[in-house]
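The data below hold one chain only, encoded as structure tokens and taken in the form predicted on its own.
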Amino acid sequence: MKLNNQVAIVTGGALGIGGGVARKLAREGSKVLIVDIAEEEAKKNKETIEENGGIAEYLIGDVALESVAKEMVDLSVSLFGRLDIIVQNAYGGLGAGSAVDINIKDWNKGLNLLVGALYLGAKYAVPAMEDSGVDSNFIPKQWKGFGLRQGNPPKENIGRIINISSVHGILNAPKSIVYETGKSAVIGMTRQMAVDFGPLGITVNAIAPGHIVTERGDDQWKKVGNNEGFRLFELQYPVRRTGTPQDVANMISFLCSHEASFITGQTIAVDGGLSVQLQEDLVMDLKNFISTNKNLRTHFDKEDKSRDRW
């Protein structure tokens, strides 16, 4: 339990990646705050946690408000003392277009929501995570020797902040500027606060995940795609699979503990191998596969034409 008598806050954490992660935090053994808009699923995770033996708690509300942002953090610190990890995980479905087809309202809303309620959770979280200290289960290393200076050493493992991009945020897709604009905003972001946060001993990083199927987008491939198209999705990843959210918070729980202080500013693709493909050569491997395949169907097939890239 290397997450022994360690609190987080997990934004989105009731189902998908923000669900998964919030369950490995636990069962590594941090105390665990899910903040969600969801309120049966945020409270089901709850009780899934404590049955496991874990100690969880939830608070309902929209990160993209800075009310919510503080209750959080002022929660966590009430409940159960202190702060040392937040992973900020939360989002809602964003509409699709380019920057003709957006209308500003859904900008700012999108843009709020994806980098506005980052920039808020560490502006509540990193003060409480400094005023809580170092963990009790730390055990500070030798600061001297195999290169390291003389005299006293730096603060370290103070706090972790874990922001969620995507791959979208590496590469771009058509028609989705709110939500490619978002995430690529997140990597810088994360990148400035690791340089602000560094010295005080917290670390900041960045996940990209991949095609991570979650139970709401189970339920999407079983309604409206086949196995044909959930194949073909395979297919695309070196690995011959999409991801799970057990995979994203297995990572997550790694760049937590005090075995990643010297990991930061850095953004890690959790993708299987996706984004370093050559897609010229990907397009050409997969053309026989869906020329044999004419009845595929993905989850991202719909009646609407919203998604035409041409």
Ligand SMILES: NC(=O)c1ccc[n+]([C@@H]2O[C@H](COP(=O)([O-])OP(=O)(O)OC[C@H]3O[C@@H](n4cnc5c(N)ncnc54)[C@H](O)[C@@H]3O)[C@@H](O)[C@H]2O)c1
The other form holds:
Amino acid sequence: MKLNNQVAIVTGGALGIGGGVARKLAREGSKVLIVDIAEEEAKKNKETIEENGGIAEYLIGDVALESVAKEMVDLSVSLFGRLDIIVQNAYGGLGAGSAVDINIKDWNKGLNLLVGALYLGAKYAVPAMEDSGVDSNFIPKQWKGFGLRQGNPPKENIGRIINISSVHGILNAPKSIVYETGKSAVIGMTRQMAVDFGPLGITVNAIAPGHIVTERGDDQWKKVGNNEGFRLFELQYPVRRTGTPQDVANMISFLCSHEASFITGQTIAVDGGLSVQLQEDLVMDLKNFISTNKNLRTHFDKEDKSRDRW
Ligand SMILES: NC(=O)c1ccc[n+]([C@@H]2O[C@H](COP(=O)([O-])OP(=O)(O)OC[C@H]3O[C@@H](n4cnc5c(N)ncnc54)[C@H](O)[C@@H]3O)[C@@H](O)[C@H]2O)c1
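Condition change, the form predicted on its own to the form predicted in complex with the ligand:
Complete assembly follows, chain above in first position.
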């Protein structure tokens, strides 16, 4: 197990990507504190982790609030004795539209959750990680090896911050000023935190997932009731499939492990190659599929008018 004796906070850890991350970190030996606004789902995920031999607890609260950011860090230390990892993943209820469409209340609320909560999480988590220090079981044996110059002992293992961005932080969809601005800010914030906290022994990385089918996403696709729409989505990915929470969780558990202690400030796309392919080729490749599936529908169809591109 990669993360024995580690303690992790996962925000939005009840469902979806965060739910999968909480389960994976627990499987790798970490104790996990789930922080979420969805009580029933948080409790259910904690129970699933325990049924599989892991250790988890949950806290109900809105991570955009400073009081909750402080409480989750205090609770991690009081319950589990330390804090090593924070995965900042929670999101929901954002307004959609351009700068003209979005009112100031929705703008502030959205950015408070997408960006502000991550600043608050780090603000309280970093001192707790420093106080926790390096877990002696986590010091890598190979550090001493090979007769080569190794530099200082592995202070890198004091802490890990993982911020969840999106392919929407790298590429922009129309009429999404709140989400796209927030997710690109996460990339800049991750670089800044990496520079600030590297000397303390804390690495900070971001993940940019592509389309990940979660419990909620699956419900949306079921409502569409047209498998061709989902197939169209898959065809846009070089690997010809969309992602799962496990795909993201696997990358996060690697970044939290000792093996990743020299990686910081990076945004890693877990997107099946979506963000590296040339868009004009993609459109040409997909045109046959679209023209031969006359009844094609996707979960975006209801938004067609507001998304008018022509
Ligand atoms: N699913 C995707 O395709 C996808 C793609 C790229 C990026 N992402 C990012 O991944 C992260 C998770 O997305 P998801 O699809 O798993 O979402 P989801 O809606 O399935 O889960 C989000 C979780 O966050 C919780 N939450 C919402 N607001 C909260 C708040 N204020 N405080 C605490 N908890 C809160 C929800 O209750 C839920 O458990 C988000 O940051 C999202 O932007 C998702």
